[in-house]
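Just the one chain here, laid out as structure tokens, in the form predicted on its own.
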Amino acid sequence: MLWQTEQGKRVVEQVSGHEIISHEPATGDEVWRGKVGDVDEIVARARRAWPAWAALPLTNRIEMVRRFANEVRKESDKLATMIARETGKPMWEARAEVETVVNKVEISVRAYADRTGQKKLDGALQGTAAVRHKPHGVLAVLGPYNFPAHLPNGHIVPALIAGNVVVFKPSEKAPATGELLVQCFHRAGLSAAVLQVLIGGPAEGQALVGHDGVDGVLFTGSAHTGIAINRKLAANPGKMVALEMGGNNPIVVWDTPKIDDAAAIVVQSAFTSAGQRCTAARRLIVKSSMYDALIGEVKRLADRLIVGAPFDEPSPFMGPVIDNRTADGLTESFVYLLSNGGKVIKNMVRLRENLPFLSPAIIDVTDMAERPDVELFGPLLQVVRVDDFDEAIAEANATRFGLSASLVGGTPQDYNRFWANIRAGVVNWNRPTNGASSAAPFGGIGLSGNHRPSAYYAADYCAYPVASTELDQPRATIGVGLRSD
């Protein structure tokens, strides 16, 4: 199968079903090509490798992932350059992603000890009550394209520490980064069978998810794909499923004299990574009395943002979106909002012919009769005016998603009400909706996740608890209900 595209369009091609080719969003140049993997062969190899890996002492597994962190440090420039080329994000942001990959190791070590530590209680004559944790077995990790190293790494490292083996399928839009990440593990001494990369498209992803040899699926990506995975595995409760999906995230701006700071937080929330973060603010909900001052400053700041290629000088704030298909869809969505009652604050413009560079866009949708509850994954911010705080909370909750939400301004009492009533797994005050810490749980509700938060809580779904009562020697009597001898 070959998807034909015009010259310069960012594409991922499957050639005759046997090869994946990745191109740079910013230039259209080819980055990488590789053969599609054999799902059955890779899973069989993983199953053979699991018993020996799980039997290793925990200290050995921790030492292995620490050596991986050192390999990433050595390859940091190479990995950051690949991330920037393959995703289009600015080099400063790609370097920050590599740093999070390294930092994730020690965070995961602490999290495993904290979340899955052994416990023993002395029951005197009843023996000892113990709680320990076991790995699931073979875990499939399905990664996204927006953070092609950091987000899958957030599953892989905790899974390996817990004693699982991993089959990692990177996004077909960022396979080169995924392959390079796995090579760092192998150079650290990890067996090539304990962590394998599966190159492929949707067909390989579906086969991996449904494979009888896979004990769990750790997914990061769109709600559409996550729901499909959930539906496919609904009749198989024995398979661990952790879904981290997207969001239609609100940022609410209320009473504050610090308009410049509030505007900067809004712009950071909406347009960092060209809006290609699951935690990006999609909806700005603003008090009517603050509307003119805030929106004026948000637009002025958005007008100043530099949009460019990863290695441009001066460094851009944001790069292109991932491909022309995505850029076309966002442009069409902007036109739809405009045609159905939206009012332009800042137009969405295609900045370079045949390449997916978009200007940040802002549109007031207050007067729309029906606002689509979808995740528009790009630099498109919708604005809604409200008159009171209850209305702001209700508007923020008017979504099937529930990942991230922020309140900017307001009093401590306002934030307490906001925190208590908002439906989201990440709730911030006077901070952006994005930029969550790996040292805290990360996940959402509704269409944003299935109550399996990742980051610090990834240890919870990488091992399962086993309760035991134990005595050194058998000791038992039956004291009731026996006939006399």
The other form holds:
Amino acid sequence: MLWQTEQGKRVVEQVSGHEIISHEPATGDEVWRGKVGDVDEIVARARRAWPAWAALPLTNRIEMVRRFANEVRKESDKLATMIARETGKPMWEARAEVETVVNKVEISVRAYADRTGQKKLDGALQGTAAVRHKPHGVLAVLGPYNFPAHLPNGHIVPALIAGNVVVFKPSEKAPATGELLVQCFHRAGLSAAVLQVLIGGPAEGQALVGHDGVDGVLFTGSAHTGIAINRKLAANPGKMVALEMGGNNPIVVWDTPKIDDAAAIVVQSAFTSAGQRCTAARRLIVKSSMYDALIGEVKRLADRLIVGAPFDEPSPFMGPVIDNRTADGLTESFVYLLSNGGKVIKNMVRLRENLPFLSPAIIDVTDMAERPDVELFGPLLQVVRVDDFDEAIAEANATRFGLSASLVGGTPQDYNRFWANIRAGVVNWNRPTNGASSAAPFGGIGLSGNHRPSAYYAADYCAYPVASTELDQPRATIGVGLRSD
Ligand code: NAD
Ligand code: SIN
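Structure of the form predicted together with ligand NAD, given the form predicted on its own:
Okay, now the whole complex, with that chain kicking things off.
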């Protein structure tokens, strides 16, 4: 058996000698190659740059990220094309990712003021009590491959606004996108030392995380890696660590006459981005009495999804998974479920020889004695049939993860019960599990995160609060407990 995100899938075939080579999943062609960076050199440069950047007025830093947004607008075709080539996602989706990168800037400006701006309160003796925020210093941003621009950018922009300098290590599976993103900042006029790209794989990630010159680690990736980072930093409580990790997300379908809509929400949740979203629905929990109608429609819809290369016409719904190793792991996982009590609803098929195109797959695991609680990061949906709502909630919570969860159907009372009892950072009603908004906090509990949500709340982990009481002159007397002279 090969459980994808728990085992050694991170054998990095892309790292060859001192180069990283990036391949297009849809063709197998080489897209890019580049030299692995020197961690010590890059961190030292960042440390030298930090004081001047932190000392700039906030308005200057905001102006800089706004100029960056303009550069991304100008380069949007180029950036979207690179995202599509490196990840294999359809061009429509890559364009949406670029738009999210641009929108993040104004959201982060608002979030900084709202969450970490300065506040002055009236204090004693006509003085003031103030709360202001300071940047941490040098922050490491470690990115995943599935949103290689949007997710690192979601840390980088708020970190820069707050006055940090950043060393960004993109995923070794999408380094070219990372490099392009950083070039947009530099073209906007940002000093090269304030935001640097570190090309590398897990070894460089580890070295960066443990480096004494790094004051914080903003990570998006698998739980496996997040836990390794947490362990490495266990004796460094002073380092900021924000971990945005994976999920084993449930979608519960309850009483609703709107079977077609429910099926569309399930399919969007499970198969958008070929299931390579942290918020993708992995487990469909369905009321027994609705099973036949719902599963029939979900399968019909999944059968119609076009799986294809990013630039195909007509546009595919989803592309390949990231590489052959991942496709093999998913296929083996499907076979494992099957040989341990799972019943096929829709087979997982390798659609093109030697390329990681997988058909969406659905398997009923109700009768499995033990269902593995792992994140299978691809187009694989497991179905569990239940009889009552308490059982549905218990099934949904039967995971160590806690990122997103949706209820489809049910009454407002059902949703209230669902919302109150589900352990997750994103809980939706009649909406997919994925498609989270950058204007809301985004994070999970359990193995999904460490209570430092990103998106709108990214401002919180990019600066720390300092409380001060202040008078313009020393003014004090000792009122009690003095001996008279
Ligand atoms: P990954 O954990 O393999 O890699 C993420 C980054 O960490 C990469 O840059 C990698 O080089 C680096 N890295 C790997 N090992 C490291 C180590 N020991 N120390 C330091 N750095 C290390 O993740 P991935 O496969 O690129 O991305 C997919 C995963 O990301 C999925 O689990 C998905 O659910 C998760 N994800 C989470 C969110 C979220 O916001 N919660 C969003 C997107 C993706
Ligand atoms: C992700 O970050 O992987 C997905 C975000 C979302 O679609 O909710």
